[in-house]
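The chain below stands alone and is given as structure tokens, in the form predicted on its own.
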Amino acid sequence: MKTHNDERLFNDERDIMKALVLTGVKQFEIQDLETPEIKDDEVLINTAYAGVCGTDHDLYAGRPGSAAAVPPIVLGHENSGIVAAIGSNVTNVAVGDRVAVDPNIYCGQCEYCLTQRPELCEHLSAVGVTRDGGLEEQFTAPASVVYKLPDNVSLRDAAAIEPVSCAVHGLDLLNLRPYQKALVIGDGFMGQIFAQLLQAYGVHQVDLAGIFDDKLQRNKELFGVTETYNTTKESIPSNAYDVIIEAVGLPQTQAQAIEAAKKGAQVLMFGVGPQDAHFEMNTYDIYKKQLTIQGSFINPLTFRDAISLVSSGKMNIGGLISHELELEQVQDFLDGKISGVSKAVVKVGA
């Protein structure tokens, strides 16, 4: 059988691992690879579990996600998983560590990277989108990007530490104080992540506005939200908040973060939407509020601080993860035909 890369050749000295390979677009085969080789800087990682985000469907789909994917290419950026080999450089973890991995990749030369925003960097590379991931049993990862998890982190949780850090770069391109009265936009896991992580950053109310009840009210009961809106039935209250973040990507619920807004307000543009969308706004308002409005990509050099808030109890991540799949359920759960999902997961390994 024709395998992911023509350059693994059939070699009776390495073994062979079961993949899940996107082929095409929308176009999955599961087939054996060889365990891939490590570098001197690299480490091998029997994958327990990768995470599914929104950034998987885009890259289902043929769009691109932080950066292009081009099949053939194993997905799975977002990973936990057992060290099972390291390189003759490597020395931040040794075999037998449970670790997650940071799946981004700078180049440490270019403009941005030499002005500290890595997370621009003109040459990014990404495990799961650019190079392969963890929908395989073993995948590589070069060391700077793996790290050790503590005791009381699972591996299943762990699989959820990158979608964590993203929102953790998002909050430290704001000005929070705990007077500060926020909205988050968003019920879907980002959204809930953020409204957790507003919490555990000191902010003193945080409400919650999506399109579930279920999801509304158990947010409130269980995870601290202040106040819920459904959008299809009420509406977000104008010149409110002074923070909004908006999880969506949707031109209509980024003009509700807009409308939300008061005056000196904070927004944060997080959701991911179509590459061609706009939505209107009134420039006189951004004036006359004085709004700041901020985007948001990718997480540089936040991963540390995601696993600690995990660690110390101060985020519920794995209260947000609705299913476990199989490496055979993926195209399902891609082509929409499992339902219900808040976070999924999938169990890779033992």
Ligand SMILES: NC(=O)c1ccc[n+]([C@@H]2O[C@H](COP(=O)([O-])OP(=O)(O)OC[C@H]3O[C@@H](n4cnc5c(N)ncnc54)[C@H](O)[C@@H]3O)[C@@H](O)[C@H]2O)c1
Contents of the next structure:
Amino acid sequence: MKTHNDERLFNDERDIMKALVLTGVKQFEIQDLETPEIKDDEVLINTAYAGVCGTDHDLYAGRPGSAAAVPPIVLGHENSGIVAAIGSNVTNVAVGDRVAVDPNIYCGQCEYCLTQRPELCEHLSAVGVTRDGGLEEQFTAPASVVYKLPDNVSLRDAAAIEPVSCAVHGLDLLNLRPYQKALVIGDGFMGQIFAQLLQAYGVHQVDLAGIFDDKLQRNKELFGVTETYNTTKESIPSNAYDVIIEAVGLPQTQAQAIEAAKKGAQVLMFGVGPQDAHFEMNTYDIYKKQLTIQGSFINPLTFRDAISLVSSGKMNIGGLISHELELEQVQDFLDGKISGVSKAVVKVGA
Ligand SMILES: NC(=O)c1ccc[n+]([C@@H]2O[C@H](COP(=O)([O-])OP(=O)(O)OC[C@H]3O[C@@H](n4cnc5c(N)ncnc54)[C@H](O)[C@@H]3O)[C@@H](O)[C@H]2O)c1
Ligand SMILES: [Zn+2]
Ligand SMILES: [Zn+2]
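Now that we've seen the form predicted on its own, could you pull up the form predicted in complex with the named molecule?
Shown next: the complete complex, the earlier chain at its head.
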């Protein structure tokens, strides 16, 4: 049996649990660790499910996500579970509560935190990025990021609350109106979430561009999408949309997003591109069309909204989760050895 760092040295009185530890670039080990201790303002959670996403691909490959993950570390930032213990100062959740955990923890003291933009915090820390996350049987989080779930939200769906909360933040940054016609570029998990979310927010027509016919068709039949474009064989109309969400992160789809913008349009650049990527655009268009080009970073204070959207039935999350993995399969998933994944969650606990 091993420990993954000096702070988790063995002590005969504490329980042992299974953890998937990132020990180096593209290196995972299943280890037996002691269950973590909690501070007065923290919660110990028996992990139910942990979602895995593109950020985990980056962290696994040694690239930063919202922050850098320094091995040895346990990933897993999209977590649900059941409260196993609470610190002496915790009042918002109790032992036995079913919860989802917002990974992002803000310092509360920097320039950005003090001007209502905590997502830009100078000292951002995150469960599953800078501190151990949900790819282990028990993990800890400050009570301030632990949210009790309504009875009708399953622990499986709750592992996808975090991505929904990022999409809610993106839409918070736009001025949405019912008359608008919206296009989402990207038929991955986030694109499909945005397609549903824009409708929940009252935008009257939402179209979707992607590369998979089956996903595009499903979004038309089940999720209220109007027009779809398979960009491998069809082009997206130019000057046609009031709101465009780019949810791929490639220079070509970012350029397509600008091209699809009509006068007065807002373009949300949600996809995460490679750090050195650039795309070209006509600068005169920004002036003449009075474009808004808006970035979006993580999910400040949007967890309650995301939980409510899932609980109200306005978001179908379960229908987008295609794979339920074991801890032992995470490395194969991140190595691209499991095909046809729309959204994967890892079933960590019983
Ligand atoms: N801003 C944030 O806070 C935030 C949060 C979560 C995810 N993201 C980013 O959002 C993006 C989408 O996330 P995801 O989880 O859906 O990833 P994903 O890999 O599941 O989806 C990307 C999808 O884009 C589609 N695609 C690829 N090329 C395309 C093209 N030319 N035209 C149309 N569609 C194309 C593919 O179907 C692919 O599935 C990623 O870049 C991710 O890093 C950003
Ligand atoms: Zn994620
Ligand atoms: Zn801060």
